[in-house]
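The chain that follows stands alone, in the form predicted alone, written as structure tokens.
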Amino acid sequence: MSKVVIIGGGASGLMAAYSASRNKNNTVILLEKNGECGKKLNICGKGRGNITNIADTKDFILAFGQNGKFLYSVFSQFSNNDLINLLNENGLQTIVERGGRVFPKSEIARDVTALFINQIKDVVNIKYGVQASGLFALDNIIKGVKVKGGIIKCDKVIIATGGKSYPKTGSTGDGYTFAKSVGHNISKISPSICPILCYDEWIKEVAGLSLKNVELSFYCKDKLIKSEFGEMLFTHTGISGPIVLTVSKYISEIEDYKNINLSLDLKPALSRGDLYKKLTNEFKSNIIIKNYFNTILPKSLAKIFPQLCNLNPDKKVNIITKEEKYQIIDSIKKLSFSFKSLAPIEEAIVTKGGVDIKEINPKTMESKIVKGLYFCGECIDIDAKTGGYNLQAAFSTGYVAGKLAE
């Protein structure tokens, strides 16, 4: 008989503690000092829960970056058919959407998060409000983890605490501290995937502006790294939404940020030299610019366009030179932003860094120094890009953990 605690009721911990359930002969106890379950899993994919994607192993892993590898364990043993399957077995259908993207059918993420409630409460002991404040271990052997008023007994923890960001759901950090304590090494922590501030005064100008269909370009040291195709978002301190996340991303793995540029393609089915015929045919009235520009670009966007293209405002289409028509083109192909950094990790949707990956076993998640002590999710130091990877991976580590090597 072994008795388990996993601390934190994430998609992470929620699945370590089915998977460890399912063995008759563990005793578990979940840990969860928010008084319920899965408040950071009930918001994901703006709360219609994009709990994974349908792409083939080979792009998970490649969806991490350099850490990737170190899944290929832990996908093989639970990968993303294998929790659809689990979904829908227990009643929960799933749709698939653009990029592959995974939903519930009911598109309510609450609904992931009561069915794992729903298929431990009667085997599993979750106490709710419980905060961990440490782990006790003797000669690197797990032996309880430490909680108000004493300690927890245990012959096996497992670490579900998550990331930083988000605190407001719980994830402050928690399982960094418990790691460190035992003599783990925990790699830089940082924000991925989140918003992108900007030093430019002119967004403010156009703050809650929304944009569809434009492509988002990253470039460091004047050498494309990416771009994204879709939707974003402009805030009062930069840009935000689906392609600039997914840019996020790349951007974080850059250590340098003097380097960084950034520019926007506002019309991307249209090559310059099609901008230009459309200008020329277009620019014989004698309608003003700032009028012309409300033709073809957002209200709010179109009132400031003129000042980002170094134009009159007043100025009639029909005597725009030859010149100026290529810096209309030049604004609208490549609008550049002035990066300053990425948002706080108190706004990002993942954290990037956590747990060294080297001192976990890939085929248990079990700690290389301390016997009985498991890792899983966020706390790892494990990230991907959008579109329902890391959630994938938080359930996969979680139900890798819960098996519990002997």
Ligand SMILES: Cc1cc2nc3c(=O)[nH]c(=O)nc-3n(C[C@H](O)[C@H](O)[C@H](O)COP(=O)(O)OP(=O)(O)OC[C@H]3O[C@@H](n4cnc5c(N)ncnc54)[C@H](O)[C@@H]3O)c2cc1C
Second form
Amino acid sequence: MSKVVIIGGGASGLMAAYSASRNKNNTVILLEKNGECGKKLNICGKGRGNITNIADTKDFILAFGQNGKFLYSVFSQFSNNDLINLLNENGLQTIVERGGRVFPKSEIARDVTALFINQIKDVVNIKYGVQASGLFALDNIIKGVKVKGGIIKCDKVIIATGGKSYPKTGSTGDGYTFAKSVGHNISKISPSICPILCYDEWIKEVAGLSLKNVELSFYCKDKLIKSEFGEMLFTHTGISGPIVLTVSKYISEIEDYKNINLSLDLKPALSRGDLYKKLTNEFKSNIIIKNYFNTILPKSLAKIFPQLCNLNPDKKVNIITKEEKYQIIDSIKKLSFSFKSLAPIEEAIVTKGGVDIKEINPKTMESKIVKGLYFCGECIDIDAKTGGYNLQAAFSTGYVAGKLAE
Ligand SMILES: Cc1cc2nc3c(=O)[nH]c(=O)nc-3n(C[C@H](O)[C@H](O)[C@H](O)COP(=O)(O)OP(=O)(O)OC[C@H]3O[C@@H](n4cnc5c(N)ncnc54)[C@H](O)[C@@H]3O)c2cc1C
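Condition change, the form predicted alone to the form predicted together with this ligand:
Let's see the whole complex now, leading with the same chain.
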């Protein structure tokens, strides 16, 4: 018989509470500092909740990059199929979209939170508005959780406090402080899956413009690291949108930002040769170049495109030279951005870094330092690309932590 306190009622904490409460010998308390559980889960996938992915285990592990192997055992104990079955069996149907992304059929992420609350409400003591302030451990054995006005004594504690991004949802990095206080190392915290900030002043002039069917490439020391095809968006400070968020995950893995180059292919379906032929054909008329760009590019981009190609906007296309044609082709196929940094962690979808995985038993999620202390979700040093992988990791680690195995 164990008395368990779970700190945090996000995706991982809700699942840990579900898993722990299945053992009728456990008394389970869930502390959530907000007035409701799952604030972040509710806004996932723009409120539609990309809860997992149908990728196989190998691709799942790869999606997490360097630390992915840590999750092998966890995914074998509770996989994407297990999550989908659990949801389906409890009345929440799912759909699969582009790239294997899985969503609730209702397209309402909040339904997932509601399902878990419904599952645990009669068997778990959910304490809303209660913030844990620290851990109580003696001789490296967990004894309780500090809260305002005292200590909740218990035999097991699961830290499910999330990362540091989107702090308004409640994830303010408290778990890192708790883990550190009992001897855990926290690997460097930084943003991942986030907008990219650029120095280029011209970007401000196209802020709000979104582009479809373009390809963003990220180079480090002139070596291509990642190309991503799809949609993106210009902001007042840089670039964002699906392909930018994906590429940012790869940038977050680079130590030194000095050698980063980003370039955009505005017409990936056309080769340079195709474009040369197209321009040669279409440059027979006597329209001026800025008007020509209006025919092949969105208006706001067309307006500044002569400047990006170093061309006089009023020059007639029929006197454009061969060299100038190549300048245009370069700008269309390799429009470069001057990388400044990733956006601040507050704007990131996930936090990179966290509780050092070397100090957590990958089979149980128990701390290797403090007996009876478990971790799950984003507070652990694991983060994946977009596609539902991060939520699956939160659910899988939550499920395994909730088993409270030693
Ligand atoms: C805008 C956005 C969209 C996203 N979309 C997706 C998506 O579609 N698919 C996907 O896979 N991932 C997505 N993610 C990432 C995903 O939401 C997270 O990885 C996941 O929610 C992490 O779950 P968690 O349980 O570890 O942490 P969280 O969901 O952050 O939950 C932590 C909980 O702990 C509580 N808490 C913290 N400290 C304390 C304390 N001291 N005492 C009591 N309670 C505390 C917090 O209030 C919070 O409720 C998205 C993230 C964002 C920000």
